[in-house]
Structure formats: C-alpha cells, structure tokens
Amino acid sequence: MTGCIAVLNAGSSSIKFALYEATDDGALLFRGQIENVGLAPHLKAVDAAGAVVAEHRWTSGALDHHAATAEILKVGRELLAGRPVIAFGHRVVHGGTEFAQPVLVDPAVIEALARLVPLAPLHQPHNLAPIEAIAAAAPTMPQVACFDTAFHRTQPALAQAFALPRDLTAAGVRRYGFHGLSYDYIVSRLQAIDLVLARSRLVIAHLGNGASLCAIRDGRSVANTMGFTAVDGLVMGTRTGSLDPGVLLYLMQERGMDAKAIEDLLYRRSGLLGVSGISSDMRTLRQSKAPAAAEAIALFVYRIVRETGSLAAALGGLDGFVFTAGIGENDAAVRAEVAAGCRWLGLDLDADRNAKGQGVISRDGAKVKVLVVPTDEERMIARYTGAVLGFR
C-alpha cells in the first residue's frame, strides 16, 4: 500500500488541500479548498482529472481555521479509503532569518513560528492552524513547514536591507520578500520547458489578491517587491502595496488611529477594495461601469507597470516575463495592459495568444517572451515535504 503526502495551504479565509503519492513522480490524487471560513464555509474535491469527488456547504461562520482543518482530515481519510498519510507539507508565509529552507516540525519550531505573527498577521497565524491542529490529533505525524520567504534569501544583502540603524537591520528589520513557493514553483517548470529563458533575466508577476513581482537571474531571486511584510509593494485585494510612511504618522498624529485601527486598514480595507468601494475581486471590477472600479484596476496596473521598471533595473536588462496566479493567469485584459506599459521593455504581446492565455503569449521575434504559467505552490510543498523527510 502507497503511502500519500498531504498539502494544506492555509490563507485568511480559506485553506486549500492537496494529496500526492510518496513517490517520485508524485502523482496528484485529489485536491480542494474550504473557503469562506467563518462567513458560509464552502468544501469542494476534485480529482486528478478535475471530477467534484466531495463537496459540503455550511450555512454559519461556525467553522474556525482548527475546524475547518479537522474536515479536510475527515473528507481525506474518506477520499483515501484507507490508504495511509504519511506526512503533511505546509506553507507558511514567514520564515524570518531563522528559517531558509524547509524544515520539519517540532515545538521549538512552533514556537518560533509563532514569534513572526506579527510580522505577517494576515497570514501566520493561519499557517499555524492547521499545523497546531494536526500535532494536538496525530503527534507523531511528520510535519513540514515550507516558507515563502526562503526562495529570496539568495538577494544581494543590498537587495535586502533598509535604511535604518545597523541594530534594527541585525535585529531582524529588512526586506524579506513573499510568495517564493510560487516563484520556486514556476522557475521549476521554465526548466522543464524553456531552459534558456529559465536561465535568463526574468521578472514573474504573482498577480492575485496578494500581488508581488520577482526579478530572477539564473533561476535565482534578486529583487522582489514585498519587503518587510507582504503588504509592501503593489496594490492588492484589500492591501495597500506601497506606502510613505509619512501618511502612517498622520494617522496616528491627526486621525487618532492606534496600531490595530492602522493594520486593518493597510492589510483588509485598502487595496483594490478600498480604491474602488466596491470589492477586492478583479472580476467583480470588470463587470462593474463604475467609474471608481477602473480606476482601481487602472492603479493595479499602473504599479505593476513601474515596479516592472526597477525589477528591470536590478537585473540590468528584461529577457522574459511570466504571468501566473489567478489574475494573471486568467484576466487576459490584465496582462495586455501591464504589456503596453511596458512597451518600452519589449513586451509585445500576440492578441491572439493572450486571449487564449497559455504558454507563450508574445509575438514571434519579441525582444522580451512573455508566458503564461500557472502556478502550483501545493505540488512545491509537496515536493519539499518529501525531499526532508527522504521519500524522493
């Protein structure tokens, strides 16, 4: 009997599944989500081929993260009939300078997990949850937490560091840098399927309701545009992207606001949601005619646009961009306006392609090739998981 790997990927709301076979080629099984946890929780399975294996609504926001991960438990061992789990990856958000590359779990590492909540509140302590959970059920279970910060720590340390006093910076202060599975994930397949653009000057542009760009020299992270924390850089969902610290000191000094009002404006009320008043989804600001929802969009683009420009910049040149996540994997409109601002690049894009947005989306003979790769941090957490623990 084969052993699996199971997957949970937990975020905010949400907590997205996955169950692989130990083996080399680690086979898909099944994979879902449980989202809208703590509003009207929703549970859905599919397997390899895409077939709806499970699937269970709730009417109440009774379901906390810890609940929400006893189900998947349950809907696991009933999809596996009695095949056995021999160990579950995570992602975890932030890895802080202690951890740079996988690590299995014990308390201590718990513990110091623990420590970086503040660092990524919308996201840490979600990321525990589950792992917490599972520890507290099964606590011989083998354990791997895989961190979205360690891809970045190959940067330059100029790359890394803020303007502050050396005690800050040796405390911990400076630029880490987020959603380095994905971007492990997608450096991963260009080697399988363009190894000379793999090894080339590339930007990816991570584009869903947390949004980052990663300049990659050589398969390697260089400059990212989340820094300190994942609300840094560009407009998000209902994250603010980059902002002069300035306006946080009038908020405190003027607005009377205290560090909670402040962070809940920054990481739940401000982004795309904010700008437009209307929601944090891409495809909702599509369909609306409100004047307020392309704007938002318009400010989406505009930073993807310029952050492109530094990213460029950092690697000394552009010789390929890569879309992936939801938005840019599936907003083909998206990805023709980020191109036309950066014309200037080289991007040039085949209307065609875009419209059917997969591989590569580029006119034939474009300075820069631009692709569409989907994202897939569930199979590098998956494969993490299995290289720590010697079963592949």
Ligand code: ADP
The other form holds:
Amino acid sequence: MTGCIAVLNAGSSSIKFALYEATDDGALLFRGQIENVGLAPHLKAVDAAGAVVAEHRWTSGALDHHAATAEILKVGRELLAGRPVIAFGHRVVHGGTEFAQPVLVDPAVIEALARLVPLAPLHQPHNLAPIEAIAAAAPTMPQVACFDTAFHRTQPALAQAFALPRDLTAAGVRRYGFHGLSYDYIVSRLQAIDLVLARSRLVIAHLGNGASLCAIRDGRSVANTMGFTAVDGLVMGTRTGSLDPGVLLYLMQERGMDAKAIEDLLYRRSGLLGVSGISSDMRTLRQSKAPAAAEAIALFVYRIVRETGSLAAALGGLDGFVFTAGIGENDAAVRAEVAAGCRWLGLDLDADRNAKGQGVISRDGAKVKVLVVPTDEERMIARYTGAVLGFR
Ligand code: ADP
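Could you output the structure for the form predicted together with ligand ADP, given that the previous block was the form predicted alone?
Full assembly next; the chain just shown is listed first.
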C-alpha cells in the first residue's frame, strides 16, 4: 500500500489539510479544512472528486487551534483507513533571510523558526504549533517546512530594501514578501501550459482574503507588493494594505491607540470590511446595493491597477498577467475592471473568455496575455515535501 504525504496549512482562523499519495506529484486523496477555529468551528473534508467525506460543526468555541489540529489528525487517520502517512509538509509563513528553500525540520530548525515569531506574530505561532505537536508525538516522523517568503529571496537587494538606517536593515527589517507557495505553483503551471510565457515578464495577482501581486521574470520573483509583513500592499479582506506610516503616528499621538489596538485595526478591521462597513467577503459585497460596498470594491481594484504599474516598471515591461485565488479565479467583474485600468499596459480581455474564467482570457493578439490559473498551495507543499525527502 503506497504511503501518503499529509499537508497542513495552519492559518490564524482556519487549518487546511490535504493528503496525497507519496509518489511523484502523487494523486490527491482527500482535502479539507476547519474554518472559524475558536469561534464556530466547521470541519469539512472532500475526496479527490469533491464529494463530502466528513463534516462536523462545533456549536461552542471550545475547539482551539491545538484541539482543531488533533481533530484533523484524527479525521485524516479515519479517512486513510490504515494507509500510512510517511511525511508531513507544513506551510510556514516566515523563513526570514535564512530559509530560501523548504527544509527538513529538526530541533534546530524549530528553534530558528521560533526566533522569527516577532516578524509574523499572527501567523508563525499557528504554523509552528502542529510541527511541535507532531515532533513530540512522533519524533521520527519526517516533517518539511515550506515557506511563503522563500520564493522571493531571488529579488534584487534594491527590491528588498527599506530606506532605513543600516542597523535596522541588518536586524531583519526589510521586505520579505509572502504568498510565495502560490506564486511558485502558478509558475509551475505556466511552465506546463505555456513555456514562452513562463519565461517572460509576468505579474501574478493572488487575490483572496489576503491579496498581493508579484512581478516575475524568467520564473523568478523580482518584486512584490507585500513587505516586512503581510499587511502591506493591496487592499485585502480585513487588512489595510499600504498605509502612510504617518497615520500610525497620528493614531498613537492623537488617538492614544497602543500597539494592540493598531494591530487590530490594520489586520482585522480594515480593508474591504473597513471601507464597506459590511463584509470582508467579496461575494457579499457584490450582492450588496450599498454605495459603500461599491466603493470598497472600487478601492480594491484601483490599488491593484496602481501597483501593477509599479511592478511593470520593476520588470521594464509586461508580457503576461495571471489572476488567481478566490477573487482572481471567480470574480469576472474584478478581472474586467483591473484589465480596463491596465489597458494602457496592453491588457485587453475577451468578454466571453473572461466570463468563462479559465485559461487565456485576453483577446487574440493582445499585447499582454491574461490568464486565470487556479492556485494550489497544498499541492506545492506536497511536491516540496516529496522532493526534500527524495520520494521522487
Ligand atoms: P484565503 O486567502 O482565505 O485562501 P480565498 O483564496 O479562498 O482566501 O479567497 C476568498 C475570497 O474569494 C473571498 O473574498 C470570497 O468572497 C472570494 N470569492 C470566492 N468565490 C467567489 C465568487 N464566486 N465570486 C467573487 N468572489 C469570490
């Protein structure tokens, strides 16, 4: 019986998981998640065909991250019905400057990753918790950490720099960039479907609850919109994106806000939610007739258009643009509005293709080829885990 690779992607309010055959780019067996951890947890797992194979709701918030991970491991064991897990792959948000590749976890790696917690306090502890729990329960189980930052380590020094005094830069205050597993996966898909495009000058737009753009040349990250933390850049579901740092001084000095209150504002109360006053969810905003919902979407699109211009400058031109993640893959109106704003760069969509939302959606002969490519971060983690352990 072939063994499996188990992938865990532990976020701040959800834990995603996926199980793959441990063969070369092995088949997906099951995937699922627990959403709303700590509030109203909801577990759902599906098989490779999308049929629901497990579902459970917890009425109280009793299920914290620790208990949710234990629940996922239990459900995973039940679904695998005796088939062995031979390795775990984990998404880890921050690899700092040290980790430019996925790495086999050992106690020294765990220590190094724990030192990066101050750089990603809302994500890194959640990523590390299941790694530590599995290491304690099954010390010989191979675990591979895959980083959201690693893909961006190819960026030129200029693209990673803030104009801060050198001692702060040396202490790690620099642009890291995130969503790297998603960008890496999209590049691998482009290499399979359009090698010429994969080698050209691209902007990939990962538009989900978190949102960022990445400039890619010849398959490597050149610049991106997220910086020191995942709050920089585009308008997101609940995060501000780029903000004049002077606003933070104003909030502290004139409004008496402390670090915790500002963190809550920047990460949880802003973005689409803050501007609309209605929801962080694009589907809900699309259904709303309220002017504030339309304004929130307009600001979301405007910032994408502005930042695309910036990334095209970093690339010295643009040949391709890829939409991915929940909004990028599903919201044809956002795609049309972004393309209209970037028409000067050569984006020109075919309305029928955009409505279908699969593969190439630009007109034939358009200067910039525009595609919709679904992302799959868990698949990328499984591939890396297999590669690090030499399963393929
Ligand atoms: P996460 O960053 O949590 O992985 P996703 O990539 O799942 O997020 O994206 C979530 C976002 O995608 C939400 O704003 C959601 O409303 C949006 N979305 C999902 N499906 C659609 C759709 N059919 N139309 C518009 N937006 C959608």
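Note that the rigid core is defined as the largest set of C-alphas that superpose within 1.5 Å between two forms. Not measured: the values here are computed from a predicted model. Residue numbers count along the first chain shown, from 1.
Large Cα move at P107 between the two forms, threshold 2 Å, rigid core: For P107, whose C-alpha is compared between the two forms after core superposition, the shift is 2 Å or more.
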